[in-house]
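What follows is a single chain, given as structure tokens, in the form predicted alone.
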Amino acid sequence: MKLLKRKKSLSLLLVFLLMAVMVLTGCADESAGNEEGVKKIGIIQIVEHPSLNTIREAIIAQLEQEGFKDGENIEIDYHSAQGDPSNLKTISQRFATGNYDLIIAIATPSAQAVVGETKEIPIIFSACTDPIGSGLVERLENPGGNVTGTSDAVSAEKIMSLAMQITPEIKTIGALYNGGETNSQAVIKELKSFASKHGLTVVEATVSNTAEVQQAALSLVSKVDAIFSPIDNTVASAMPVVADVARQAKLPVYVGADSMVKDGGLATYGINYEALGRETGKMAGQVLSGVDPGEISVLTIEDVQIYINQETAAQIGVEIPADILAEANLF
């Protein structure tokens, strides 16, 4: 009867023992992940070029800036897509179903291949021309749902009237794009409303891909007197083949970036990629605040400048006028 009663204590005691292990352990995870606290941030960017470089750099400064620093209270999970459309659906649907707290894209595919995949997750995005007819947005004020972002909205308008004051001999113009980024279409239309306001002639050279820019250019350069290029994301990758195929033409190339001026473009009125990137990731460090991405209105940057490239105007014998060379940024 005593060993019955002393087995029983035991057990009793072993329970209680390995219920207490339990509790601590439990409060042990319970605090571990409390002191973790860290957020997780997605990433995702179309291709590696300067632009998008400068824009990605520059939110990470500014996130640190707002008090999100990576490897301490923020864990970001960078990924490009090289240019290749089912990369970014890879990516994008690791992102979705990846616990993450928040995705930054950056450019127009980009940020199509993630709100296709969440509806939940917030989203921000960073250099996409028409986020409305991308089908980003409903709307800019107050755009709902999960996403938000900033807009590098440039005007065609803008960029020819500026060529025409440094090449006013130009009447057949050169669009070189890819024809499957909606941000590009949106710019080329514009360009073609100038051109049909101004009597000139725009002849398109579409490519789909960078391996197709060199022969794209090629075919331009004997039909053309300029060649036109928007902030487009194959054509931006591979600006150094076309300014090279410019430069031998002697023709001048517009363009919507000014990583692309200092590739090899010879001018454009655009924005800074680096305040663009400030901008955005403000925005990230009030959605990692608590901020619904939904109440945070699209910003379209407004602050533009002239870029010119000299050493390109001087290869292909343009002489850029004074008053323009006093007001721009120079390559």
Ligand code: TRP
Given for the second form:
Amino acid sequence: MKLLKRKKSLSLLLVFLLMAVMVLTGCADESAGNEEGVKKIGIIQIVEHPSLNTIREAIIAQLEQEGFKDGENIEIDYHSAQGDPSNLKTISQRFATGNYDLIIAIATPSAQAVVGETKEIPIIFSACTDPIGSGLVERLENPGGNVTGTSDAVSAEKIMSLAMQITPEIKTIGALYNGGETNSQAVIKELKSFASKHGLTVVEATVSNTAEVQQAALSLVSKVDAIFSPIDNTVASAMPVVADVARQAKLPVYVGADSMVKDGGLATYGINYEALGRETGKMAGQVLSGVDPGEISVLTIEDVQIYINQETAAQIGVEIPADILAEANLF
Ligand code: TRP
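Could you drop in the structure for the form predicted in complex with the named molecule? We only have the form predicted alone so far.
Below is the whole assembly, all chains and molecules, this chain first.
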């Protein structure tokens, strides 16, 4: 009896000792499954549209080139919020409390969500159109803090100049975008200043989710000569629907990104998102090697090219000037 009791208190002591060791070595938290030296990377993406998927794949490919391979020395935990802001919150909270070494946020809404959750874990954002206006960083050079990344700032002025060369007769332009996406707001502001300089009228149709896009596009058809959609994640996710509406109404759709042209838009002046993803991957590699994110300047991809969808042009009866065609990437 006595012996048994002593045995019991001995094993209790052992359990306590074991718990103390676990707490001290950090084994009690979520990193319990991590093998030593394996860095944990969370990737958060607002939605799965073609451009964002291209970016993610390029980031992962570049990380591998930098010597960081998923399943070997890094462990990538990828989540899409499927366009739902409440999912963004859940995912970013999980990343912020889960002992991650690095968080990569693709597109502005995802970056805003994670930046709101942690000031400690390094965050690299990718393809954020207006990093300062969206509250991600205070400045682009050596931003300080735990956040840096890449920007796809596009020029509405450039896209609209191209539009005026392709369809010089347009007078009224429909702006189709999600009013809650700060990345779109920045471009629409520029669209409006272009319009007022050139005597064009802008009619706005804003949406708050993908399900509203078709109706919003339809509402513009009788009022405008062309539709303009910035690098908007919500519209990009429903781009084939917009293209259908515009095709039937024989309206040109000018957009902010190559993938939106591929999905049926008429034209853009845009960046190469594969290249943007590669640059993001390089930054992620630097941070994993110990560089402080606050000391890496935000990189804006400046090299823009013309993208044209020839099939769309034929379907809506628009002839693309030969000099533009000669310069363009064609879908
Ligand atoms: N620039 C967008 C943002 O800041 C993200 C984005 C990247 C995007 N490529 C795109 C949006 C293509 C629409 C289409 O959130």
